[in-house]
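Consider the single chain below, provided in structure tokens and representing the form predicted on its own.
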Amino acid sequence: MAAIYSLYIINKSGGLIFYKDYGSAGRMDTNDSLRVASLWHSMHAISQQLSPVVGCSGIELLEADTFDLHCFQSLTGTKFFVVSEPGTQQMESLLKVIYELYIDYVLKNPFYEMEMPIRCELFDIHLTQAIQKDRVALSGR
């Protein structure tokens, strides 16, 4: 079984700009993935406002019985979140690797328009390699 179920990238306005399913048991259609992204963006924003801690950056980990949701927010407000098996470790480092790939292959692409859906072949290739490398590292533990 894969440790990572899916990856979402949400722009600062809450729009889903990238979604990739990695073999989760219940695959979602496009509308469901858009709803999940919108719901997460809203929950993240509300948690920042309701937090008693000054300077809170929002929810970073949501643990449920059947999955964990790990989130990384960049300084520009773009959110990267991974849905994974419960108890999966080292997702923060994987999210930072994904963010670096986003910078290198999406933002530096002269044909990419900010806040638009990501359609960059090199990003897809390197992302797949990073996920496979992470799966191998997780299975070796």
Second form
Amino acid sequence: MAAIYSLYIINKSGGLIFYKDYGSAGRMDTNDSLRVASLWHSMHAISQQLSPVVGCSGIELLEADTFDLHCFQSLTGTKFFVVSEPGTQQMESLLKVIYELYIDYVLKNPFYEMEMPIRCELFDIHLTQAIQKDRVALSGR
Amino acid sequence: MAPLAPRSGDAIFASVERVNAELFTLTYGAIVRQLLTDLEEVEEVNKQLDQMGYNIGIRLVDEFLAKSNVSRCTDFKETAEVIAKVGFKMFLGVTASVSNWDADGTCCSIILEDNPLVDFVELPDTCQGLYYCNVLSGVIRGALEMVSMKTEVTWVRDMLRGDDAFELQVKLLKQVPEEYPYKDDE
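What would you give as the form predicted in complex with its partner chain, now that the form predicted on its own is on the page?
What follows is the whole complex; the chain from before opens it.
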């Protein structure tokens, strides 16, 4: 049961710095994933302006027929979003876990250049473990 | 999921892994000494320390935001309080205080009574222009820049230069308001 279809991480300027595919249906090539990332970045920014609520921090959840999109934006402008099966639970806590992995294995890596694509093996390894653990926890319910 | 409550500096400091204070002081001292040897000019060393601090600050801020669960500050006063009470406590284990606000609320002083970087340190006569703890000013500047605030951080008082405390002046120059408009901006 592939609850999560894909994970995107966007830097504060809207550039895609990380993309990982977990499901089969929505698999995308590099160009498409870049396009989706910048599209989402713009939509997120527009939603903040359009919001009738003061101090809105942008879209957190998009529900569609065939997928849900959960988004988390840190106060530094980095966005983490997952495209998942409709109705998947606990995505916010997964995003928080991914944020913490990003802080540890990407930001604390002195050889990682800020805002650049993430090429950190430790991040990949720990991310896979976290997704796996989440998958097990979800199917156990 | 309900938003988590902000954690106090003490609570976070108690929960993270810690390192031997002497090792920390010695490591920082070694960095400063090496910079002095390599660069020779005290002004250059000050600049390098600030730059190093900047590079630390831009990475440190996300760690701070994640561990402390602070929400967006409503104004610069809150920002300064959070840096002094939570930030300094969390990373250096010391509590700082904020004072000397100007009329606009854009400039204040952060005062440190205690500073682990300078344990056992005395500045020789040859290094009189050196701001030994300049890395701290860079850290604050870098961290605030990542949350859309351009600031200028300078030392007003420095115990290694004979003053009675460490005082950093933090001046808010500009907010890049696109994503995080403060109420003051409207």
